[in-house]
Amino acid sequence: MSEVFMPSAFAAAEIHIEEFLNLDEFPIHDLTNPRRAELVAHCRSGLDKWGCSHVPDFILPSAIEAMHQEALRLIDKGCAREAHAWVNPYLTKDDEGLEKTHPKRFFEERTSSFINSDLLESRSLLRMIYDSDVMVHFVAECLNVGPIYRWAEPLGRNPYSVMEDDDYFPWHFDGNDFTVSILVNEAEEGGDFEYVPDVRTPNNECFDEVGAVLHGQRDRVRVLSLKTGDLQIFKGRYSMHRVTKTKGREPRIIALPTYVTNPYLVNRPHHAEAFYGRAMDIHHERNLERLDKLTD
């Protein structure tokens, strides 16, 4: 028998999107407004270019409060799991079948953590965030996908990362097909976004490119230095990425709101276990073959 996990907390008729966003600045609400219209431009420009889009100031500054003691409260909880683990970027165990330069070899340490989705309390503004419609479909249109779903994921599905001093969150892709970030609180130093746009396809890994961005090559890494309040739309099946070391007293938080294609699929079990510290009996039961054939 499955786990149970808590569903989403809002019905669409029950979120006020004027909560978290400033809907003269940014009415998604609206499909005729030319804001909004110049919006989902900006950030199809950004995806099309670079795989990734980036709307400062995107969140009320009360709401990004609001989350912000919200994740705090799960810190002193205990509710974010520490992740002290080895990993390469497909997070897979080692294959002594490879050549040693092989990036499926590429080890590094991951020291940050996840408030996994299920642990955000019951009346979460990233929850509500997450549950509107509206952006649901804002989100589909400036990645000119659609349909768009809610993840089926119960863990990762609208997490919180968090770095404390000198937290690393090494080279990666992820399983699922992209994500929205908000970031809730910025370090003090460190916590930059580097990412290397379509390093892989969906029919070929590309381990040559791969492995040369894990050995230091620097010429298609590309940096975003998030600030409070912004939003950030990334296809990270397909663009490796990592956050640099933190450093400071304040960790860095950011809310992760993840969509997919698919609604049905979930992390594979060594994905759930490697990010969340646990794989349930949903990740076991629909560990099924993707349409692509990338390693996750």
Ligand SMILES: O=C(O)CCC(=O)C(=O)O
Second form
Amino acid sequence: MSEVFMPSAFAAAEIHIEEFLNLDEFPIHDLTNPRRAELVAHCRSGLDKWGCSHVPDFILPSAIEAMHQEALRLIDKGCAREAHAWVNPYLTKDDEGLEKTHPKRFFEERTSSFINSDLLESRSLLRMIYDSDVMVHFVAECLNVGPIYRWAEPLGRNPYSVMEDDDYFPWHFDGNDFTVSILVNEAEEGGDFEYVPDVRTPNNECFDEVGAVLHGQRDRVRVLSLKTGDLQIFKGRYSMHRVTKTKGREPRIIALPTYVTNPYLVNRPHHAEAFYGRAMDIHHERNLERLDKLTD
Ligand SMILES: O=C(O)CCC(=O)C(=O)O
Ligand SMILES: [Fe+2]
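Form predicted in complex with the named molecule, following the form predicted on its own:
Next comes the full complex, and the chain you just saw is listed first.
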């Protein structure tokens, strides 16, 4: 029997995108506006060339502040679940049947935490951004794929990731296809996003290439230093990524709305457990074979 979820989505008519966007600068609602076409072209070009698009100062400072305050309130209430877990890039358990040097046997300590999506406040601006169909449409055009959907994943669909002083978020692949990252508070030092564009493909795990990166090869690694307010669009299922160690008194906080091509799926149970602290009934019920044959 599935757990019951309270409805949590805002209707399209309740979402006023001018609460989080400067529509003169970023008119993503106006399909005839040349600025919108330029913005989409900019994002497509970043994704084509580097596997990532970056739009500085995309979200209004007032909205960033509202999300920052929400995250701090939730952190105060103990909602940022500390992980301190050893993880490999696939979030699977150790497999002693494999060679010691296999990427599935490469474990790093994850100390960063998540505020899971089911803990967001009822008037959460992050949830409002996530529920905006205008945003989904814009993100799909930037990715040049479609249709895309919001993810059914109850814990990881739009979480905040929190990194306190000395925290580290190890190399991994995402269970979802696409992630929009909105930096809500940058780290005083460190906290760079490092990634290897398309290091694996839907049909090939490319373990040799993945292993080379894990063991220190840097030639395909790209580094993105986001600033507070920036937007990033990224394909985390094929591009392995990590966040370098953060330093400072204030936590690095990032909002992570996620999108998928299959609206039915959620994270695999081992992924939900390793990242979000628990596997729920839905993670077992929907643990279907993937179109790609990737581990996770
Ligand atoms: O914190 C970030 O920039 C990335 C977070 C991430 O990779 C994830 O939540 O899967
Ligand atoms: Fe990720």
